[in-house]
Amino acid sequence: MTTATDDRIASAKIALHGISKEFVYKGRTLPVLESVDFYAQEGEVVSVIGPSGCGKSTLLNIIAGLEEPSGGTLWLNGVEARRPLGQVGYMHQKDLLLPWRTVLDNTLLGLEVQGIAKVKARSRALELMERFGLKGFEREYPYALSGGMRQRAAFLRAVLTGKDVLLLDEPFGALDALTRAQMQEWLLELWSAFRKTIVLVTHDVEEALFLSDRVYLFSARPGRVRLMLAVDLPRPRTHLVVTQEPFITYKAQLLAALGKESTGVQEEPWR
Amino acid sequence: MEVAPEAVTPPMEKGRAARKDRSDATRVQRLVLAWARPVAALALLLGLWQGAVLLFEIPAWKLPAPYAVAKELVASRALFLRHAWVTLGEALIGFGVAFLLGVFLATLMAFFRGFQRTVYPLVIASQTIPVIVISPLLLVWIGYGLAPKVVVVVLITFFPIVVNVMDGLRSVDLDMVNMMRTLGASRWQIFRKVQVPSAMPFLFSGTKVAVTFSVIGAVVGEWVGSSAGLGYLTRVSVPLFLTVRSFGAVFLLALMGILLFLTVVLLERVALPWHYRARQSREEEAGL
Ligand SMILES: Nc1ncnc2c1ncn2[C@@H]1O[C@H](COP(=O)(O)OP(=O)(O)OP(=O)(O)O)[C@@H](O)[C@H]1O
Ligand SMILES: [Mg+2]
């Protein structure tokens, strides 16, 4: 390994190096990632987009702590990681609110985990109830809420952890056209106001660029990193971006790369 | 956590909400529709057996018309308010013996797959055994009193419980398990934040069930042998010709166990407020 790799990693917020991770399933091995080198810096947002089952999630998982590669290396904050259980701030694709749980109690779960005092707790997660559009609802349960309220309920609770690291997972993904544009618009207000190292996955060329300082593009399963993309846009940014010059070379980029991985046809995945 | 001034606010949906202003007149309607109905066909069916036992002359010995029976319910209230109570007594106590005892084993079976394999198939195996067959063992092993009647409804009542409280434990969202996870939960932390909540509509499915047949299991067990009950006042009335006495103690026995099976959906509701109103605010997308 070179000095060059170790500063990085010492001055990241997450590195990975030469991470693979298959999954044996009936004496049967399906490779889902195949050494992939991946970091973020601390306050950086980076995307990740790939083909559909590429293992975008999985990534993630090691991350998090809820999968163990099956070789590479994970460091978070320069240390070395092994199985990193709440060490992250971790959105998922699913909402997963506990539908006995009021939205605030589902938002206050991990400060709860923690043994942070319920007072305390309480107040935080109220201060932010309107930040994050759930003013009115703290008393409902998830059943009554909307698509796009219980996916922000969910990245309240990632928020509310106080790790400042946030992996969302196609954090837009069930909402249609308009709303995600302004969730975008927003999600990046957050960011400016909290500074936190993000990993977002999205299937959205659009939202990747207009979102990250940096765009890592994966093949189709196995999943390799294919293209890293910097994303030289300033901030703050708004969706007029999405129309100008420098936006639309990226996302030609970004297309045709992810075009040519599409069409390569897996035939037998499993071997 | 510093919070920037400014309050960047998402825009709002419409969410499911904003439908629940749902009248109070309607749901006062729907209450009695669903009531109406029920008592309307029992009303119904009351009147025609009356009607049989007049038009055909039926002697009261061999089946009594419903007002008969009604006018020996008030008549001896007193009698018949005894002897439901022992049963009710017996009922309950046996039903209490078998939540502390299903819900205790089945966490337990939940928790080590070793214990679940090997006591599962006895608990299974407790239910072949016709419980008909072995009351007067019980007769002869623990005597005359309460104690035979309890084991005879804690064997009928615990399996429903056990069942149910097993699948609740572990039909638990796994997706919801690793989100604890990723929290940085304790497996304990785990259990009572996600599995305990996850698994209660399965316990009160269970209760319902248990509930209603302790009054069935108390009934067996006073069958056998019993100096009081409502199950022994069926049995000696009716060689006595006291065929309206006992008509009296079944519909007695049958106001208990419906009584019992509400008390339960009503705790529900209460215990439970998301499960009751999601299912409803579900089944109401569903046309259900
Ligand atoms: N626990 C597991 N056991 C076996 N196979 C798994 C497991 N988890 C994921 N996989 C497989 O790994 C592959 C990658 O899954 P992953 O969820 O990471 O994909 P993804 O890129 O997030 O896809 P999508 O965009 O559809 O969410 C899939 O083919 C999936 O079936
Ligand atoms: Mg995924």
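Positions refer to the first chain, counted from 1. The term rigid core refers to the maximal set of C-alpha atoms that superpose within 1.5 Å between the two forms. All values derive from a computational prediction rather than experimental measurement. Compared with the form predicted alone:
- Arg195 shows a C-alpha shift below 2 Å between these two forms [criterion: core-superposed Cα displacement of 2 Å].
- With the core superposed, Lys120 shows a C-alpha displacement below 2 Å between these two forms.
- Taking the rigid core as fixed, one finds a CA shift for Leu134 of 2 Å or more between these two forms.
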The other form holds:
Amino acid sequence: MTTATDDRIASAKIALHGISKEFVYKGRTLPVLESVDFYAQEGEVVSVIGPSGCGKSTLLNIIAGLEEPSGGTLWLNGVEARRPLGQVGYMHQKDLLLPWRTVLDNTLLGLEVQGIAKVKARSRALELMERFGLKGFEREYPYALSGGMRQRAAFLRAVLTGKDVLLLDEPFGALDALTRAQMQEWLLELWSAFRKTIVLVTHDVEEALFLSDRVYLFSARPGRVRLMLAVDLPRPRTHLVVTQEPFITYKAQLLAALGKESTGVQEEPWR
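Structure of the form predicted alone (previous: the form predicted together with the partner chain):
Here you get just the chain by itself.
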């Protein structure tokens, strides 16, 4: 007899069931994630929010295969993923562009790792430069770019890997408010064009709601799913939606729940 959990795992692009993670730090075993159930369907944007130190980035590292869970199971495309490394694209908060490489050469890194011929890789990247707002800057070095342009270059690098799943760890966290809003709308335009499955970690409740189909709220450490909120807002979206119902009600619900979880959080050298 199948259960709802079994059906969800089979149909999801990403599914985690009972995921836990512990770290040993200064002789102590510290739980970071505890019994996390999480899923993202194909083509969805799903956000994770929660207090600092609750394991949000650790969750992304587990999906990416950079960390092994202490317990629980990860599935990708309905198949248990024992070695998920290399199966998803990953964009960190910092753009991590190499200062000695041009914008074009930075975007090619993932393709080079995959062994794609340089001529073919360059052709793929150049085809997308205009769509990513980088046309005319292909031969510039990172120091010459604005923060938003650097993030576009990092995102293009992730898209060029060809992976169906993209993990974004606070990609706009370092940007000013105006640039951040512009980048959010730009990201939705690209999502509409490429229809990748996106898992986004953010501290910004408004950003999570604006971008997502669903939002997971994690508790204080050890991170558990306290709330999973379906975001029933029409697409395409512009920032006008943040001033209207039901966005305002969603935001109040998440802020109230987040406020309860943020009390008494102790920082540790991971998130």
